[in-house]
Every structure is written in C-alpha cells, then in structure tokens.
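Here we start with a single chain on its own, the form predicted alone, put down as structure tokens.
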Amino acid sequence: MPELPLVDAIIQYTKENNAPFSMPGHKSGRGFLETTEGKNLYDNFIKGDITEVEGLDNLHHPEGVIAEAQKLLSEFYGSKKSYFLVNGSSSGNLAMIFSSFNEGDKVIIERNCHRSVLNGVILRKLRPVYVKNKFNNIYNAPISVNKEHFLQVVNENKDAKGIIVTYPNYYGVCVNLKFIIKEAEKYNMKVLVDSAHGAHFGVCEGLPESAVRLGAHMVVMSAHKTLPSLTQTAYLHVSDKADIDRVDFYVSSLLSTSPSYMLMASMDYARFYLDKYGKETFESLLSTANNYRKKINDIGFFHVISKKELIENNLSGLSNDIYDLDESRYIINIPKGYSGEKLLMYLRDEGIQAEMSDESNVVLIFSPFNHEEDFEKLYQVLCKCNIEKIKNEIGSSEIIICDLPNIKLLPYEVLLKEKKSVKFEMSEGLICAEAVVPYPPGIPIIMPGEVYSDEVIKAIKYYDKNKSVVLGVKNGCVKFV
C-alpha cells in the first residue's frame, strides 16, 4: 500500500491532463488563471488558508468583508439576502427545509430529488407528498415533473406548506418553474428550489432564467458546478425578508464553525467573474457548443440533444411540462442496444472526462473555461470510436416507471424502527425501510415508509434481470420494517 494513496491518485489524475467536461466549473484551475483577479487569488490560495483574524470578518456573524461580499452576491442574483455555503448545496437544502417548515408539515416534493432533500424530510419530520416525473422513452432519460400529476397533487393537498422542486435536473432540463410558483401562490405555499446546476442561469440570452428571478422563495445553487469556484461551495438565496432570521440561525447551525477562507474567496470570485465577464464568455461558450453539436450530430451515430428537439418538436408530448434546456451541457444520446457507461469509459480512456452516464446517454458539463480545443478533441475522439466496442452485451431495455406506492409510515418513523431484510420477491405488503432506486433512470421505485406492491416487485425484478445498478437492493434482498 502506498504511503500517500489519495495524494498519489490526485497527482496521477492531474498528469493525465484530461479534457475537463465534468465538475468543477473552474476546469482544472483555468477559471482562475485566465483573469488577472483570478490568478492573484490562485497564487495565494494556500497562504490564504487562515482563520478569523483581524480584518477578515466571521462567517457566522458577518459585519465586515464577508458581509460586503454576500451583499454583492445578493444584488447580483436579485435576492433579499444571500449566503456563502461552505458545506455545499446539501447544507443549503437542509437550511431551506428547516427554515421554511415545522415538524409535521405536509410538503409536496418532486420524486426525482437530491438525497439531501430526502434527508431534510426525515430530519425535519415532514409529511411528504410526491409528484411523479415524466420519462422520455426516445432518449431513455427522466425529463421533467408530470404537469398533470402536479396539478392533481396540489388540488388534493391544498393544506401543504410548500413545494420542493429541482431546476434544472442533472440533464439540464428545466421544469416550468414560473407555472409552479403561480400555482403555489394560490394556496400560500412556499416554493423551494434545488438549483444546484443553475448558478450560471440568466447571465446571458440562450441560458434559462434564474430561479431567483422567476420568484422562488428560496434557492440553492452550487457555485462549484458551473462557475470558477472550489468544490464544496454553494449559495443560498432568500426572497422574503420575513424568513431571514430563521435562515440566519439554520445556516449558521449547519455550517462548519471553521469555514475555509479559500472556499469563501472562491465564491466571491465566482460572483465577480459572472458579473464582469459572464455575459460575454457564456455567449461564446454557447456558440462553440452549438457549432460542435452540429458537427457531432453529423457523425451519424451520436446525437447531442437540443432544446429545439426537446421542446419545439413536441417529442413524447412533453412540451407543456418542459420550460427550457440548459445548452451549456451536452446530453450525448446513443441508439438503444449500446451502452452509455461504455461510451463514458471510452471517453476517459481517450483523455476526456465526462460528468456521468446512464444506459443511453453521457452528460458533459461545460463552463467558459472549456476551450475550442476541448470540443475539437471530443469531436475527433467520437469520430474514431469503434461503436462495436460500446454495444450493450445484455441488449437494450425499456425503462419502467411505477405508480407511486401507498404510504404507511412517515420517513422519519422508519428511521426509528428495527430493520430487517427479505428477498425482494417476498416483500409484497411490507413497509420499505430504504429507498430502491434503479440507475437509470434514477427515480425511486419505492421510498422509506411506502408499501411494497406487486408492481414494485415486478419493476425491481425487471431491473435486476437487466443488470441495472439498483440502490437499496443487495444480494437480491431489500430492507423493511
């Protein structure tokens, strides 16, 4: 065993000099090195790893430079108050949930949400009501909230205190957030938005609008995903002054008492970069991405999905559910019978680091620090790909989306009970103790507190047979209470 296993692995990875099409948004430091202001910060990062000394303020009681930096952040995004989060978007989702709801409150939640939202539901002892997600069988990927089901759920749960949605999802697809906010306002529901992948939204035409500008009550954004900021950095934006005292408390409670000044400085720089350079550089990025989308599509096997196809062409009747698509990322779709995972591995072997894959797609995330040579390298690597080597050995499979199971216990009640295991074929009628989530599509088949049904068992059997990765199933067993 090496003496420095993690250090050695990181050094080895950096030597590979992969084209960076994954997080973080600074793209191997380019985001700092390409501006005078950023290079000055880059050159002093380690020296700047300090504590709350005189003149550098205190994140938990900001009155000086941190307060000024957060005020500039708030002014740029258009919130009543904004916060630096050194514990990532996950801490922001928890802060939103604890600030907005009390124990026992009913909350409407998009089914395909981040695990931190589900953790918040458990920790705050909420009563979740889930909204179905739609799935596009053409592209074999989850697309958006099911609008018809959303309206039904809201109508049947007018006493809910709020709605939690994701905008955009991992694929860059944006639900019609303006419509959701309008519906929520009818019943005095708060709308909380996990916009982890949308920190760059609204900076120029061609990008979707910011969730803050659309009127959401609270919004969390991961600065590190698409901006020149260090991993683990995020923003929380609050649009109602009445919520600020509670948010102040919970943000402070959920963040480290020794916040990294390197993380905070990178967040300040990311906001500065967007404000000073963002419009021009993101316009240039979109232009390059659009040009290479056409070139890649002309290869004839790979297909980069566009906003026009997804929305204007009414594919699968989804146009009423989709608001927009972030075209500063690629969803490279391949025909059924081929493996998105194998394509991801092929790209990595050829020096291209993509973000993620599912059965039929590979997702690449861009920022202005992806240069044209990165796109050209991607294009050339795809041109020479031997498609026979990325065939799916088990054949193609159609994704199954179940109806939502009945809820017998609240998620937090499950946490307190003894858990047992059983073969999933024998689980009908039992109460789920751990979410079962097949990848793809990443949408839970069953959640803690819900009851296993014959339909759920058939779905698990299907994904198991097709050798999909199914979280919550181990050695053919599931947990129940």
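Just so it is clear, the model here is predicted, and its values are computed rather than measured. Positions refer to the first chain, counted from 1. In this text, the rigid core denotes the largest set of C-alpha atoms whose superposition between the two forms falls within 1.5 Å. Compared with the form predicted in complex with another copy of the chain:
Annotation for M426: C-alpha shift of 2 angstroms or more between the two forms, rigid core superposed.
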Second form
2 protein chains.
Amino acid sequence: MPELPLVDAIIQYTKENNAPFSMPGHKSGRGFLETTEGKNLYDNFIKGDITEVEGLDNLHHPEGVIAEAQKLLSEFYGSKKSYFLVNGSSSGNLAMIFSSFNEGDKVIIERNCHRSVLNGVILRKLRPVYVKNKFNNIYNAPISVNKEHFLQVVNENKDAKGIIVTYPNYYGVCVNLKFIIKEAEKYNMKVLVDSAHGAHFGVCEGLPESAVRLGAHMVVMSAHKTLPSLTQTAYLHVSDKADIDRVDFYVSSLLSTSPSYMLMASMDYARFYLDKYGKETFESLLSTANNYRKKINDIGFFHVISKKELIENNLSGLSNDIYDLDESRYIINIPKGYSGEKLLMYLRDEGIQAEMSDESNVVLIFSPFNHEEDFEKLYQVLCKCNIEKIKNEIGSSEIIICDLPNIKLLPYEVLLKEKKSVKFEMSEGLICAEAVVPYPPGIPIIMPGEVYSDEVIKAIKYYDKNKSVVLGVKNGCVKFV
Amino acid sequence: MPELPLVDAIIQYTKENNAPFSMPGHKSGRGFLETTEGKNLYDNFIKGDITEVEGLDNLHHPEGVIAEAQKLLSEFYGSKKSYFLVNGSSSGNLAMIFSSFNEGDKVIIERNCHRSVLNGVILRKLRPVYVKNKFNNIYNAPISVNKEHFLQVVNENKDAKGIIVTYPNYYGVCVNLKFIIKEAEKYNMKVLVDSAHGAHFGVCEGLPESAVRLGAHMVVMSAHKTLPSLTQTAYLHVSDKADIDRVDFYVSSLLSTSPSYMLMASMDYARFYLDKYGKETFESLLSTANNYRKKINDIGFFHVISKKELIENNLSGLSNDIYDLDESRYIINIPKGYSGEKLLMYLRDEGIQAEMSDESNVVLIFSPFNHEEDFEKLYQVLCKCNIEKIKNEIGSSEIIICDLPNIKLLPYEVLLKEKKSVKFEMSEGLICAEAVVPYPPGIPIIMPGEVYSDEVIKAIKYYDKNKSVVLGVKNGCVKFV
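Next up, the form predicted in complex with another copy of the chain in place of the form predicted alone?
Complete assembly follows, chain above in first position.
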C-alpha cells in the first residue's frame, strides 16, 4: 500500500489535465484565476485557512463580515434569509426537513430525490408518500413527474405537511415548480426544493427560473456544482414563511463549529461572480453549448438532447409534465446497444472528464470556465470515436424501472432492528433494512421498510451488472430485518 | 458594504503575517510547504478539488484509495475502524451520540463539553446528567473534574448508558481518562471522548496518551487543530465494541455527499506526517516550548503554567483529579486586575495570533511548524509589553462559576415550544429555551430546559461585560419558554 494513497491518487489525477466537464464549477481553479478578484483569493486560499480570529466573524453567530456576505447572498437570490453551508447541500436538505416538519408528519416526496433527503426522512421520523418519476423510453432516462399522477398523490394525501422536490434533476430536467407550488398552497403544504444543480438558474434568459424566485418555501443550492466555489459548499435560502429561529438552530447543529474559511470565502466569491459577471458569461456559455450541440448532433451517432425537442416537440406526450431543461449541461444520448459507461471511459482516456453516465447517456456539466477549446476537444474526440469500442458487450437491456415497493415499516422504525444480510437474488418478500441506491443517478430502488420484490431484485441486478456504484449492496448482499 | 466582504477580510488578515499560535495546525500553509510530500499536495490543492471520478473512490462507499487511507489511519491510531470527517469534530460528536445511544437514554456528560455534544443531546433526546468541572482559583480557569464528585454522579446514575468526556479541554488539561473508563466499565457504560484537541497525543513521550490507546469506546479528534490538515477536518475512531453498521449510517448521514477532496487529502497527509515525522518534530517542539516557558516566566509578570506545577506540586489539592497537561500549548496566566482579552489584542497588534483568551489567561496552540523564530518573537513582544495598557479597566472581577441550574424540562422538549425573549437581567425563574454559551471557552452557562437563577444571570453579565461572544444572547436578551 502506498504511504499516501489518497494524496497520490489526486495528484496523479491532476496530471491527466482533463477538459473539465464535471463538478466543481470552478473547473480546476479556472473560475478563480480568470478574474482579478478570484486570482487574489486563489493566491491566499491556504494562508487564509484560519480560525475565528478578530475581524473574521463567526459563522454560528454572524455579526460582521459573514453576516454581510450572507446578506448580499440573500439580496442576490431574493430570499428572506440565506446561509452559507460548509457541509454541502446534504446538510441543507437535512436542515430544511428538520426545521419544516415534526416527527410523524406525512410528507410527499419525489422518489428521484437525493439520498440526504431520504436520510432526513429517517432521522426526522417522517411518513413519506412518494411521487414516481416518469421515464423517457426514447432517451432511456428518468426525466420528470407526470402531472396527473402528482395531482392524484396530492389529492389522496391532503393531510401532508409538505412536498419535497428536486429542481432540476441530475440531467438538468426541471419539473413545473410553479405549478407544484400553486397546488401545494391550496392545502397549506410547504414546498422544499433541492436545487443542488440550480444555483445558476435565472442569471440569464436562456436558463430556467430560480427556485427562490418561483416562491418555494425553502431552497438548497450547491454552490460548487455550477458556480466557481469549492466542493462541498452550498447555499440555503428561506422565505418569509419559515421559522427563522428553528432554521438557525438546525443549520448550526449540522455544520462544523470550525467551518473552513476557504469554503466560506469561495461562497462569497461565487455569489459576487454571478452578480457581476454571470449574465454575460452564462449567455456566452449557452451560445457555445448550442453551437456545439448542433455540430455533435451532425456527427450522426451521438445525440445531445435539446430543450426544444424535449418540450416543444411534445415527445411522448410529456409537454404537460416537463417545465424546462438546463442547456448548460449536455445529455449525450447514444443508440441502444451501446454503453454510456464505456463512452464516459473513452472520453476520460481521451482527456475529457464527464460528470456521469447511465446505460444510454453521458452527462456533462458546464460552467462559464469551459471555453470553446474544451468544446472543440470534445467534438474532435467524439468525431474520432470508434463506436465498435463502446458497444455494450453484456447485451443491451431495457433499464428496469420498478414500481414503488410496498411499505411494511416506516424508514425510522427499521433503524433499531437487528439487520441481517442476504444475497440480493434471495431477498424477495423480506423487508429492506438499508436503502439500495445506484450512484449515479442516486435514485433509490428500495428504501428501509419497503419489501423486496421480484421487480426490485431485477433492478438491483441491472445496476450491479452495469458496474454502477450501488450503495446498500456489498458482495452481492443486501440488508434486511 | 464592500462587494466581497468576507474575501476582503480574509485577504486583509493574511497580510498581517502574524506568528501563527492559533488553529489550524498547518500554520498558514507551513505544514504542507515544509515537507516534499506536503509541497506536492499544496501545489495541487485547488486543481485537485474534484468530484468522485474514476480512481478517486467514494467517501460514502469506500473501496479504493479512500478505504486504503482510512485503513492506514486506523492502524496508526490503533482503532477498529477510523473515518475521515469533512464536517469537523462537531459531526463526529453527533455521530458518536447517535450511534451509541437511543432516545430517552440517560447519559453522564461533563458540563465542559462542546456545543456539538449538547446539540447531540437535544437531537437524540437524551436525559443528560452533568458532571461539574472544577475551577482553579489560582489560574482563574476551569481545569478538570473532581474525582469524588465524578464517582458520586456515577454511583447515583448507574442506569446511565454512557459517559461523554472532553480530553483534553481547550486549555490542554486532561482528566484521568483511564480511571473514568475503568469506572464506566463496571456499569457497562460506554465512554465517548471528544478529543478534538488531542489528535497529536501519544506521538512522543512528553505528550499525554491518546484517548484511543486508553481504551475509549469511540473518539473524535480534530485533525486541523494540531496537525497539518485543513480547517474543518476530523477523525472518528471506533473500538471493536461499537456497532459499525450504525456508525456507518450516522457518519454518512451527517457528511456532505460531495465531500471535499482537498479536506480529505489533507487528512491523509496529516496522518502520514504524524507517522513519518511526528515523533521527532513534536519532541523538538516540546523542547523549544519548554525553553521559552522558562524565559517568559523569568520576565516576571506573565506565567506559563507547567505540567509540573499543575500536577506534581499538587496545587489546590487537585492531584487526584488532573491526569495530564498538554505542554504543546501555553496557558499564559496574568495577575488579577489585568485582562487576558487585552493581552490577546496586544499580541495581535504586535503580529502574534493567539488562540483565545479568558479574563486571566491567553491560550496559544503550537504545532511543529512553530519554529524558534515564532517563540522568540513572542518572547520579545511580551518583554516590551506595557502592562499598564492591559489593565482591566472595568475592574477585576472573580469569574462567576454558577452551580448547575435546576432542570424543569429535558432539552429536546423545549424545542417545540414557542420561544420568547427577555432581557437577561429579568429572566430569573424562567425556563431557558436556548443555550447560553460564552465562546471561548464554549462551556454552557445554562441549557434549554434549565431554570434561570440569580447565579446564572450574574454569570451571563460577567461574560457579557467581558466582551466574549456569548451565543444565546442577542441585544441583551435571552430566550425562554
């Protein structure tokens, strides 16, 4: 074993000098180096990694420069109050859930939610009711929520205290948040939005509207995913409907009392960048992305999905359900029989870092620090791709979308019971003790308290075979109670 | 308001070029720059701020380089399993509490515990029984736990499920952890140790023994406080008595699913540094600190407390209670009538950053990256100090140590009730709704559910007057239910 396994691997990775089409949004530091203000910060990051000394305020009791920076953040996004989160959107999701709901509350949750939301459901002892996500058979990917199904769930659960929505999802697809908020308000339900991938929304015309501006009760955004901010940074925005004292308590409880000034400074900078340069640079990015989408689509094998065809062309009769698409990322779709995973590996071998893949798609996330050279490199590499090499050897298979499993126990009730392991093929009829979540895209196949079914087992087998990281599966075994 | 309030303040601070006697342990980057391996990491920190790409493993499902790095960490400290925490010791304290105790459990807690432990008590709905801390009248500081008092609390609460101890405290004073563990084992109580300030313990002979080696059930250590690691990094060590599945779940729930590779890499490096260089460099540090302690004490006004006088000389009959003192930090004690806070400000004006102050002391934290130049600068600055300037103008006052307030409600019961505000002078008899914690040193005066007394009010007044940051007090008001 090397003496510094993680350090060595990271340094090795940086030497690859890949075109950065993955998170974080600063793209190997460019986001700092390309402005005077950012360069100044970049040069002082480590030296400025300091503790709460006089003049630098205290995140858990802000009265000075941190209070000012959070005020500017709040003004920019149009919230009642905004918070710097040094523990990512995960901590924001937990803080939203803990401060908005009480134990035993029924909450409507999009099944396609982040793992941290599901952890929140367990820790806060909520009674989840799930809204299924719709699956697009043409693109072989989960895309949005069916309006009729959503309305049905709401109507059957008018006693729910709130709705938790992902906006946008990992693919950049946005549900009709305005519509959801309008429905929720009829029954006095709160709408909490995991907008981890939407911190840049609303900064220019071509992008979807920001979840805060659409009137959500509380919104979490990752700063690092699409903005020039360090990994693990996020913003929490609350509206005037929230109980600020409760939010203060839970946010503070879930964040280190030794918060990193590097992380906090990068969040201050990211807001500044968006405010000062964002409109122009994101417009320019969208224009470049648009040009290269056409060029890539002209190659004839790869297909980058556009907002127009997904929404305006009313593909699969989905126009009612999809609200918008973030075109500052690419979903590169490939024909059935080919492997998204292999395409991602091919790109990496050719010096291009994509964000993630599923069987039929590779997702690339851009920021204004991806310039034309990056896109041109991507285009050239796709042009010369030997498609024989990215064939799906194990045979193409339809992605397995299982129905929501039956619920036997609430998620938190499972936590105290003794857990056992079983080969997942043998789990039918048993009660799940640990969520099974393929990563990416991070949508749970089964949650604690739900019952393993034949369908669930098939879905686990699908992801296991496709070599995704599948949380909750270890040596082919899953946990049950 | 400036456009970048936090960034500007940090950059301004770095320009002061203070001798770094505060956290973090890398001391303005020196801890990386002074070794070949660290320099290599330093040069790649921002470029290496990347997401979970192929080859870099996944903190929430470690099977590659992160698993290897955590294994080396575990081997070095002698634990059953060790974890990288990217959300500080705060997240480790919560994870220890959640995985070790169930709701309603009675737990014995040193009152001098960190705020995150108290948050854990609330969130986990524990029934806390507090052990008072002993106060040293000569040094005007809280120092340890009285053995008889401790035994009495244990004997009266044999049904407690565990004991939570701070080892060492902010001043470097160590309770007799070996004794506490032996007592706890008699009643099958778990011992959880907040060793945030003790990550370097045991690396050379002059330092106290590591809490892990002493047999604690679970131990949290801040990597950033005394080791060359970035702020907000911590280690969690668990023994073979812990339920690893539960620990895995809670650790994962409390950490960002986008953990910073910068933070993780610095934790890998800090363990490596300690293993490869720690014995020699900490020995050298202790020797330098020892020499300068004598020189500073010879000045005649300042008094740096030594292990010998605190323990061996049996000051105040405390020999039974104190186990050890970490001499890799200074408690600079000054005579009554002078202000620790003013001394800290004087040092800062002269280019020396201390860690914290109370009325009678200034605490400085060292690491092997504080070389003789730093100590010499400190010595010179103390030599030329005009002691008239650090007189306590508001008149010296005995620090107010109030007895533990009466408990009317359990901490978590308070959380759901409506809170009101009142001037703290008017709070007598009311039930506290929000902990009042002077920072530093972070010891709560009153906890939610406890009753404001005349003594409590005097203690709040004391800290308010002495200009500490007092969490829970806003515009002279405290919260009650």
